[in-house]
Amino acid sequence: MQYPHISAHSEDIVRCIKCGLCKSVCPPYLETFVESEGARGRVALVEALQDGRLTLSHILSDRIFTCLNCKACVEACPSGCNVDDLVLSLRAELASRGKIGLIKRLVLNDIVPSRTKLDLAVKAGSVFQRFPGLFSMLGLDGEGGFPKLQGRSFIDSHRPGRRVRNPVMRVGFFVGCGTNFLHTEAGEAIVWVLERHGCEVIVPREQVCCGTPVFNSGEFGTGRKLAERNLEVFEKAKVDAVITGCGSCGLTLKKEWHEVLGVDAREFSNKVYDFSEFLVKELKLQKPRRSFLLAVTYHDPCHLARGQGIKDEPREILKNIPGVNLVEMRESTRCCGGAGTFAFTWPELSRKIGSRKALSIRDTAASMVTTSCPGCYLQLRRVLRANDIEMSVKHVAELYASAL
């Protein structure tokens, strides 16, 4: 059988020298110690499929979907093997042959791409969440495994703020599903801070999901359609820069539309910035008027730190807030176990991975943990609560906005 998606990355199979260094940083492997649930094992699975020693089975699907796509293996690999690309290529083979569950395919290909359907699904879900007993009846994790949905999205509730005279720049805000439906406060903080720094902020209502959960599940075709739709929307907005407050959205807009999906988005991608990157590198970071006597720690989102190489900028913003003492946690770049939908498709494994992060946070003795991704924000809240650690969690933009 031919596997075109895998064939496109077959050089990565050859690059893997089977040294196993990736196992020392692979979060699922470090919890299960199962070779096929680690990075090296997944490369071996892809190789065996290509050689005809394996077939596309449900067991193979389970193994390949335990990958968080945290990219720690890629960073650790001495021979430059892009394990993340191999994992996505195998998922694409599964998706193209209908080896993904019917409900998941329906959500990814029909509901997520449609703003109207996604809004309705989230509103229905927010009502459904008032009756937590129904979760267990449907076999879902109702005890913190599913994030609390906002009844009204950020895009629906946002109203243009103050008029900025003589703006230094006209910027578009790419909201992202996490900020739009789950952590709307971060979105308001980002827009407000940008306006305080003299930017005219445009929030296009027609924007859709960036496609991360879609193509990370192997649905490349739908991922391309989402990319093309967003490109059209932001081209019409005629903005100088596009800002996002989500590490995964930023990585997708900057690199993956082009490198993974093959969409010609390079001109657009050059205008995309993470919120902290834009504030520190492109604007003059203002000194807040308020001060807090607060010990704060910072968790690096995988797709911001490893995916985009942004680690210093969020810390610079935090250190700029008077009175804030930034306390580094142990292994700040280690994945929190959220990874988008992973937290509720693999809740037990996600909790185990997240518990390591929670203990690292606890050991800083900080009063607050900050991050730069709505998905990490939700996972940190969940695992701190699960480990009986009382600590507030904020997006960097929220803390900075409250001091400005």
Given for the second form:
Amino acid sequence: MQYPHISAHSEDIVRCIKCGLCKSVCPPYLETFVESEGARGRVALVEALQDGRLTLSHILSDRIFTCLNCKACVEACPSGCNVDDLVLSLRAELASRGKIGLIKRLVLNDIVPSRTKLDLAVKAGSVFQRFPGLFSMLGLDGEGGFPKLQGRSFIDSHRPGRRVRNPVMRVGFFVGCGTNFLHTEAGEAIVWVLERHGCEVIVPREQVCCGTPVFNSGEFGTGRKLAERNLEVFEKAKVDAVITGCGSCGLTLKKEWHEVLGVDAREFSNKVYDFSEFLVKELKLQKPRRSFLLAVTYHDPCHLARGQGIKDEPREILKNIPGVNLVEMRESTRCCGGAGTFAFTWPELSRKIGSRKALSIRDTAASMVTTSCPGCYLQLRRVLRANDIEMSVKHVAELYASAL
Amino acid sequence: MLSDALLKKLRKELGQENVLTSDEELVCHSYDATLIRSLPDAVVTPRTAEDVSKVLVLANENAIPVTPRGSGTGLTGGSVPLRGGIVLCLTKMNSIREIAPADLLAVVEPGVVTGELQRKLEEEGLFYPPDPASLEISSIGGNIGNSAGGPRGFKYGMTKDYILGLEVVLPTGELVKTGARTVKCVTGYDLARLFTGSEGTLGVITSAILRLIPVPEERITVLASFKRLEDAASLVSEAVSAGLAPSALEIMDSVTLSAVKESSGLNSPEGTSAVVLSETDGFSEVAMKEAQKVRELSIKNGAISVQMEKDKERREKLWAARRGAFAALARKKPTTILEDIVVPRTKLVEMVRAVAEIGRRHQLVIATYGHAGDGNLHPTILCDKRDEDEMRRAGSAAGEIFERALDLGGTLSGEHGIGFEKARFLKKEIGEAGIKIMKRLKDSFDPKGIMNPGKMFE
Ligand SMILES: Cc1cc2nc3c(=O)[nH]c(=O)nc-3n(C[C@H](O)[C@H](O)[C@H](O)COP(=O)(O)OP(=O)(O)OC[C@H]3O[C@@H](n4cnc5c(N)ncnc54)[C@H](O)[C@@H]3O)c2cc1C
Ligand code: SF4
Ligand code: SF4
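Return the structure block for the form predicted together with the partner chain; the form predicted alone was the one displayed.
All chains and molecules follow, beginning with the one already shown.
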């Protein structure tokens, strides 16, 4: 059988010399110690599929979906094998042959891409949430694990802010689904901070999902449509820069539309910044008026730290807040196990990976953990709670905003 | 090969999740870090020594091959199930049972990852020196199976020097305990030493008592860059004859350097064609004095730059670059054939020259790096498995490299073992009588020959 998506990356298969070093950082492997759940095993599976020793089976699909796309293997691989691309290419093969569950397909291809349908679904979701039994019937994690959906999305409730006189820049805010539906406070904080730094902030109402959950599940076609729709919307908004507060949205807008989906978005991508990157590099950090007496730790989102190479900027913002003492945790760049939909599709594995994170957070003895991604935010809350660790979780923007 | 009845029995004894037979799992246990591939019929993941014993009894009764496997990072095909049968994967037996600082020992299960153990021990001020470049993922069981070594071998020796005792399950299912929790022990044959480096051909190690030493107060890494490989090699021999005892004395040639530079950030000046990476350790004054000496000797031997690092993170970066050398070379060409020869230190320069000459003659790029302090080199042939002619030339070159090492009074394998890759060369080194006695030993442990067949002997 021909596998065009995989063939496009066959050089990565050849590159892998099976040294196994990637397993030492692969979170699912480190919880299970089963080769097929590790990075090297996944490369071997893709290779075996390509040369006809395996078929697109259920087991193969499972093994390829327990990858968090955390990219730790890519960073660890000395021979430069892009395991992440191989994993995505196999997912694309599965998707193009309709081998991904019907419900998931419907959600990814029909509901997520449409703003109105997604809004409706989420609203329905917040009603369902009062009926946990229904959720466990749907196969979702019943024990309070499902994130609390907020009744009104950020975009719905956002009113254009104060007029900024003589703005230094006109910026667009790419909200992203996590911030829009699940962590609206972070969105408000980001907009407020940007305005305080003299930016005119535009929040285009027609923007849609960046596509991460969609093409990470192999649905490249739908991913492309989303990219094109967003490009159109932001083109119209005529902004100097596009800001996001989500590591994954940022990575997708900056690189993956172009590199994974083949959408020509380079000109747009050059204007995209993560919130902290924009603040530190393009604006001048203001000295906040308020001060706290607070030990804070910081969790690096995979797609921000490894995906975009942004580790220092969020820390700089934190250190700039008077009285904040930044305490580093063990392995701050290790995945928290949230990985978008992973927390719901593989709840047990996700919880195990998250618990390791929770313990490194606990051991800092800080009283707050901050991060730069709504997905991590949700997962950190879940796993801290699950481990009986009382600690507040905030987006860096939230803490900074409350000090300004 | 495994009957349904047998699989059913295994599943009942060990639990469903510990007996894997799907094609996907089999594929994932058909390789190590060589090009050798062979599918098992089943993968079994025991959790206790009793599990191991049950599996071996069943396998022995039914004459089914059993290949022990740790993390599968071996460089000789050691954990590849050449004759099918069962891959006994020990990664789930990974608890550190005891750390005893006062007795300077640790008791661990075979699946414990070397680097992970070392970090835990350092927290307690303890040090387990063996440091194969694969330490971030290799298992203690696999290290013992191959008696792995690494850069620190120069001062501290290799795995076999740190085994106080072992618990081993024999093919008959018996559990043997050898060695003791004491540094001294001469009660009977030294079986622990025999099992160390036995490559899974005699029995399955289910627990090990490791000898530890206190963490040295200071470590200083010195990176010296040279214009000529010969200068680097002569620094190594001079340092050794001057009585210096750095904990590591590593060499890398220009091909290796160019690959390592791409993936790491190890910086050496323009025009460098070889580096010596060394580390001194011990009490602060001693480590510093020794590092200064290495520096002086480097300059005397024509070093164009010498970098000294005390900072843990920066030292770690340099060593990570060295550890990544093998895989980084894979960036240059898709197939890498890695050798593991050792020659007497005085023959180091000669061997390095010979490798270069062999490479030229066969029109191959061969990178040379390794534990120069021990005379242990890893000439690595860069080729492409899709190119038949090149692979043939690589094969002859590898043969000539071995011959040359033996001629110089050296040996075939310093630390990677024999496995399948080097089985056909073994007789050349140890002779007919050597092979005979080794085979007799094997027969007495494993009369039916179920343990890792096809390895070590042709
Ligand atoms: C990038 C890279 C760098 C390397 N650098 C070095 C180096 O510097 N020095 C060095 O010495 N080696 C090195 N190696 C080789 C390899 O990592 C070592 O030999 C290591 O000890 C293998 O450990 P493992 O857990 O992967 O064992 P495996 O490869 O799984 O097994 C190795 C052998 O031990 C046997 N075995 C495993 N577990 C047991 C057990 N519990 N009981 C009995 N037998 C068992 C197996 O049957 C096999 O024969 C390197 C490998 C790679 C890929
Ligand atoms: S680290 Fe790279 S080369 Fe090594 S096994 Fe993993 S993907 Fe392959
Ligand atoms: S991306 Fe993360 S989870 Fe996926 S194979 Fe790599 S290390 Fe493992």
